[in-house]
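A single chain, nothing else alongside it, follows as structure tokens in the form predicted on its own.
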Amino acid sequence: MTSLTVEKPPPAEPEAPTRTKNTLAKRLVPWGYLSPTVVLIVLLMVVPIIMVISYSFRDNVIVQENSVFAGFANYTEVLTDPDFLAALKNTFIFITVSMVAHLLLGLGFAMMLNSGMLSGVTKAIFRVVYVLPWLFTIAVIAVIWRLLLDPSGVVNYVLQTLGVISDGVNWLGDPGSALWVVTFVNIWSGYPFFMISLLAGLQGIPGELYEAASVDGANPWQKFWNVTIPQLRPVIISMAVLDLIWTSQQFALIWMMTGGGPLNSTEMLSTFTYKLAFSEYEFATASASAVVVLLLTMILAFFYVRQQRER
């Protein structure tokens, strides 16, 4: 009988070297979408902070072809500065009264929008109305309320027809009134971002609560103390949050209602910082307070992302 003999396959090459190259171009496919993102966040972002940095710590920067080293001195001229205080203490009274008036007309009409009380009808006209003052852009609202509040406008018409005043008020040019009627008019152009955010997390508060809080005997005040605020917390502190932030950084509003005046009353620290640069040319002073303001708006941004990964 003739011994069949069985050939052994050749061995398999080994594909460590494979799979590694197909590992690498896993890892690497996220970046090469991201990578067009992070370009123009470093050119946009990350490099102009780093520039606006180093000049905040020399002098003669831009306008002279030689800079000097000046340490913290351009940072001292700011923050002693009369002026840098004066936008400070606006800035201040202009971002709490906003945001609060901000919270509390919000949860008004939210609270009403997500009433029972009116017909479906009612509640789509006013919602239109409460959004329109968000639809329209920051210039479009500066040259409308400018035009309102002129000395010969409506506003002063209608309060001279109801016996208020007699005569017409300038109200932005007069020192005692400028700053509250931009903060008003940043109050009415602001407010339906937090109605709209406010109204969704109304609704999306379950029904049971209430009605286990009217098995407890709860009338309506508590249970909007204690079944709506709750609720509604994470949302209230989120918005509030972002809302300083963008407050904070308020330009074109008041640049294009007021400039900053009159004699400094709406000088927030966004135009003092413009003036610094584009009016008086003094870009090292203006990077110093460029560089105060990113401080300012990142202990706020820290504020909100701890408070994001707490929920």
The other form holds:
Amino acid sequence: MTSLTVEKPPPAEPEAPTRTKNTLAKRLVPWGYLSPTVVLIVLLMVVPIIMVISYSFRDNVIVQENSVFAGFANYTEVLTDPDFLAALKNTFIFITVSMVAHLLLGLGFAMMLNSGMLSGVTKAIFRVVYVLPWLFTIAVIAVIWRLLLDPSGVVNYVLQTLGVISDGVNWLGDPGSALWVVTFVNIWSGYPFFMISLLAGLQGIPGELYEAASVDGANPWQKFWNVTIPQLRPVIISMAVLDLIWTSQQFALIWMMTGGGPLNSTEMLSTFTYKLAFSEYEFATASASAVVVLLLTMILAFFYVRQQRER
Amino acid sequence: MAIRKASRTRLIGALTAATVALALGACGGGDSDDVASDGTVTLEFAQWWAPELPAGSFDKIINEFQTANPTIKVKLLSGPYASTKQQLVTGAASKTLPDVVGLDGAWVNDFAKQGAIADLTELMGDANYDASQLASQIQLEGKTYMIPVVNFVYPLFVNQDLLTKAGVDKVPSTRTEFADAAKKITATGGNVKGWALPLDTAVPNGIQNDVMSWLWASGGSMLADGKPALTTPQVKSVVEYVKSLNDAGVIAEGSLTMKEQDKVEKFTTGQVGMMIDSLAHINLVKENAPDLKFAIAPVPAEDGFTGKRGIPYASWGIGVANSSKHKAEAFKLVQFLMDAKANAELATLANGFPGNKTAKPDFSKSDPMFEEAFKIYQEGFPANEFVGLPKSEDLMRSFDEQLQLVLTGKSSVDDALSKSQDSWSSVIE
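Can I get the form predicted in complex with the partner chain as well, since the one above is the form predicted on its own?
To see the whole picture, the full complex is given below, headed by that same chain.
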């Protein structure tokens, strides 16, 4: 006969505190992983933004030790400044024309590179050529185009040789043309990003959709309008909104090409704000202007986030 | 399971510790210890001079200082002019300026009013420094805030080949002679113009160097008792003169967005016959166009003017941060750079004129033009009324915008000057 000895189990620990400890630890785990990022975001983004917002409600900030609360005075000053309103108008023209042109050029070139009518080698060559402007830094782009557009530069020489113009055009020095010229340069430098993104979108459209459209008797235009565009719609909307946001923050190109001139004809919200801060040392008014820009950008960001959620 | 739990706890601990260290590091970054255990003090010196000097030459001068002062180390923070300016503007705002700072006279008023730069008069007194050897000091309310270390004058550059081609046998000395020469050079054709006038508003120093220089060359002033005086006949005659040159079509096209470097480029490539420019660009012009025959001369004055001519200048100035914990050591560095020997060495390297009156720059290895320019400098007087003014860049920009309106026919000279006067009056109180 065998006997089975069963050890008496140790007395169980009280369950409730352990569970609480585990639950707390579990809850803290994600925050532990996130903490480096959270700290960086707070230090590098939240704190500066809060500081700029607080500056915008004060007077004589930074340059004087005892700044005073000014309420909305800085906002009133900025929003009634004719130069700000001119900069707002210029920025609107600059970003909308740039975005539309980026979209049309990007889509056109992407469709060409996605076409079955071209050989692989031809496509590769064009892909390199089309993407080139994207590879230059803004400083290089500004210098190159300033040289090309000089009244004695290559552009005038070519146009005069071809008989398009009789006298050299002062492209950047003429208040009537300067805004359109810097917009053109911005379009030139920015379309490749659209092209690459839309090309990726085009390559993701299933061939069956086009085959089905062909079976239904659709012509190329109908295929483009009823298959390509609806399939690309999420990419187009995302890119358009992002481009509006990015272009509204374009500073270096304008600063290096025209500095906002001549006669404020290319003044943008970014250059206007910079001049207030670093030339006039009016950091409070510059902060108010920056907050207005932030709010306008947030409207665009809101549409972007909403569109992303819908996807 | 227990092991996993333990390592997870350790990971969270490590992440949290790293995060706290990061946060503390970010918050305490400005308080790094600059005194070594052996008592050696490290000074930070921000300037744009080193990149503009022959490679390594400024380090050599600083090494000489460190050898003479073994308890002081100098950490050079060197960058281009524009980025140094931005760095100093933000540093002044946050009271984190480096101990010693390279200064442009145009920044002094604003930095001094912010309390960002120290009163050098006091430091000179503490160090028993003999200030009589200084060629100039930039003062505000009787206190010195900046000492010009090296001065760069802006004479008239003339392309002699173009002048000869245009049939002008004498370098212009008066406004009438200049206008005549500019017209004749323009008449030679081939897209060549008489003069380059950079009026880009991003860096509006064309107003100081290329417009107001005409005023100072004739002994005029844009200030009266420290207040703006832009509606005087003297200033009006300058603007009318510039407008007359523009109306005559002798100014290179694109001037409304032309930058200083475009001006030099146009002169170097023979697209313009004359320009007012920094002497420091002589080497650049000769490097890029070795065959170009050009001369320098004082900026033309009003017809019949016989007084001393003001010659525009820019400086490499030096100051000490008010927030520096080592002002005495910082001033030792200032003293060293203003010493006759070091100052002459620096001026020779920079192709400028020394800030110490007793320093003798060595022109033996330089272009003969520098010696000629030194004579022009000594015969006239350095003139730059923007030095020491508040928001001087903004003053130049507002005048620039009004001048652009005049040149494009959108404003009369009187209206433009009256608006500039109002704008300046709101800044210079």
